[in-house]
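Only one chain is included here, represented as structure tokens and corresponding to the form predicted alone.
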Amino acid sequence: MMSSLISIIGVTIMMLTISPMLTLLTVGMLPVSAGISAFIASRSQKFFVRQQNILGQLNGHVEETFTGHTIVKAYGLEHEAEAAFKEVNEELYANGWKAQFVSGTIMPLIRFVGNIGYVVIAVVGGVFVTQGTMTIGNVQAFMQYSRQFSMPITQLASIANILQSTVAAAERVFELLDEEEEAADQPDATALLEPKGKIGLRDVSFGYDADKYVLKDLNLDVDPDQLIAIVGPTGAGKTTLVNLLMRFYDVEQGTITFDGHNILHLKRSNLRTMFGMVLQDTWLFEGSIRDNIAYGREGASEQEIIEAAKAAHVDHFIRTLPQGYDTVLTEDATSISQGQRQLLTIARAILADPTVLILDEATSSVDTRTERLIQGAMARLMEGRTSFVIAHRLSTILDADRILVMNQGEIVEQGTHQELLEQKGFYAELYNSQFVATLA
């Protein structure tokens, strides 16, 4: 771009020297040449889009059926994945031949607007010697400036379409760039040095969506040490309270408090060291299985990540594989069962010491066994901190110092499990109808 720049300032003094007219001239065709670029640039850039959304669809299309291929085969979805790629490829073919041909002729419409120019100025110049005005000498060399003069805008309009393919591919960078940030700490954000663990809600609405609220109006209070069990149907918003807690969303209406606290006025980072969460769907990173517990804690030492895995009945396991503590899980952790992921998820949690403990249907994909050794180690990891047990197995949180009955965004009931089922509401008929279900 420097040295075309400074070919064509100096071109352009030159061609000044010789004949103002024959400039002139030969500047009048660049509005032209830029019209057509415009032109054509404006019907093949939907191409180009097009292509690169689709090429987006093929590239997810691969990835899933490479990651799922054994569900593929268990159904026997083979050729159908097969006929969805091709459906996608062809399109994406069509999309590409026509955005590269259309791209493609700006370059030979330029070439031509400027052989035009060209004879332009030899018609022209021509003249001029008739009249005496110009030598021939003068009129020759002009006609190598203005080539000169062209030569970068005929090289602009060769890449063309790469560079109409770079601004549709920029395009779908950008839309990503500019998806709302989370909002930054408060500039006044202070950090708690000392967590107690003690919890308050107060008039707490918050709704994915504007006009649709998923929790209203709750009310809570936690005070530390306490097992709070949250139970209710699907959809009934206990999940999103443990999201507003950790602040992965931040309320619209009302507070939430950590220790007396108003948790906006506190730094996130600060905030979610004081929380441990263990999941329904574990995560464990590809890496040795040191390196998956120690993720709890930063600087962890050899014997604390043992006692780790000691205290989540998981130590045994590990040993008996080859490499013990430096056997490398591989993506996702498919290589050991998903009993063995959520006891080395707890293990990773109990490292992490949180003040507060946070159990989202941790037991609900394993047997009952490794429940019994999942709830053992969680009963660990719960003495002492305040704990949030999400559980639809009303079974496994009937010890709870309080039990939250969610439906529809609301807290409809609160109690020991003795007191709400002596209420004989939604609770008891919840209760029931899990051991008709088990007894039928």
Ligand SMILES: Nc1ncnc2c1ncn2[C@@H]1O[C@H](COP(=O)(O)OP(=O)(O)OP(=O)(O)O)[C@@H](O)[C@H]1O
The other form holds:
Amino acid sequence: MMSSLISIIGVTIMMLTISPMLTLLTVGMLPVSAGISAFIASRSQKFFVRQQNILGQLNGHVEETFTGHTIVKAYGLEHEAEAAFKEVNEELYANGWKAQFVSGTIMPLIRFVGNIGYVVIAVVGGVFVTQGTMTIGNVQAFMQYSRQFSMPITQLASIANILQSTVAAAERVFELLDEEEEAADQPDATALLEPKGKIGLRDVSFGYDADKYVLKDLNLDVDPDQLIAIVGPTGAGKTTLVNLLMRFYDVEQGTITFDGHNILHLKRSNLRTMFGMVLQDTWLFEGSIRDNIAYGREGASEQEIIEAAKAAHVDHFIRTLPQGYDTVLTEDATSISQGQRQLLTIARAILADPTVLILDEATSSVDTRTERLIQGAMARLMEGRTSFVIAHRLSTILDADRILVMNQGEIVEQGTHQELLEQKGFYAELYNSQFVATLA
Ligand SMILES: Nc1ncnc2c1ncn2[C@@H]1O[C@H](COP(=O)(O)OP(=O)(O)OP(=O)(O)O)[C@@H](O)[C@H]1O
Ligand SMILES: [Mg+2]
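Shown: the form predicted alone; wanted: the form predicted in complex with the ligand:
The complete assembly is shown below, putting the previous chain first.
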């Protein structure tokens, strides 16, 4: 750009010294070129935008069918998946060539205009020579300059298609960047240095959509060291409650307090370090088992990692692997079973040693015997820390200090296992149905 700019300025000065009249003609060609470029670019831009959109769709489709290829095969939908790919691909092709074709006409057209200008200068210059107002050498020099003058513009036109697809791609990136940001921490947000793990909920109501409440008027007090179990049917709002505690969403009505501080006045990063979470859908990354467990805490020693693995009852399994703790997991960790993956994430949470532990269906894929063993370890771990355990298998939460029974966003019952059974309410029904089901 710099060299083009400098040569345009230099060439313009030279042209002016030779003949202001011819310079005017040359410069007069500029708006024509610009007009043509703008006209064509506006025509082809919509194809570029569509091309970029469809490219996104195509990648999405490939990724989806590739990660879910066992499901695709199990349902015998290979042909459908292929057909869907073909359809999107055809569309990409159609838009792609139109975009390239239309945008590709800019360059020849600009050249054409440039050449017309060349001819005009030659003719007008010739007339000047016959009139004796200009020497033939000057006309020749001027023609050279006019070529140099239009060169940068022609160059720009020749990469018009690249520029246009870049603009279309950038638009999609900006769409993402323009998304509303998570509300920033309040300026006076504090950090708790010695968290205890006392949690309180006051009249908390929340809905993902403004018109539909998922949680209604929730009240709850949890003391440090307590083990709180949350049970309830699918869709009752258990995970939603966890999302609110961790501030993945902010409450609209009511307040949640941590050690007596409204969590809205705490730094998000600080709040989240106090929680350790194990979720149903495990997340392991490509790396060794050791690194995956150590993810819970920076700078954990080998000894601590092994202890955490032992507590999660996964140490034995790891040692049976040929490479032990150095075994490298693939990105989706398909080389180990679902239950083993859960155990690894539990070991990670154990190592992190958080103030509050949240287990959302953390042992759902583990067999009942291993689950029992982990519970023993957990019981020791939960001493001195607040724990929330969400479980569908009620056998796992019998020792909880308090069981919250949720249904349709409300806490319908709470108490210990024994108290709830005696109430013969929702919980008793839930428990008995599982008990009968197990017997059958
Ligand atoms: N991101 C979301 N946007 C809109 N609605 C949501 C969202 N997440 C959950 N919901 C809705 O909120 C309700 C409660 O969901 P939640 O995940 O808390 O249930 P849950 O009790 O954890 O169920 P499960 O036992 O199946 O895990 C459901 O009706 C669900 O459809
Ligand atoms: Mg859930």
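Positions refer to the first chain, counted from 1. Keep in mind that this is a model prediction, so the values were computed, not measured.
A hinge is where C-alphas change from fitting one rigid part better to fitting the other better; between the two forms, that place among 181, 138, 202, 100 is 181.
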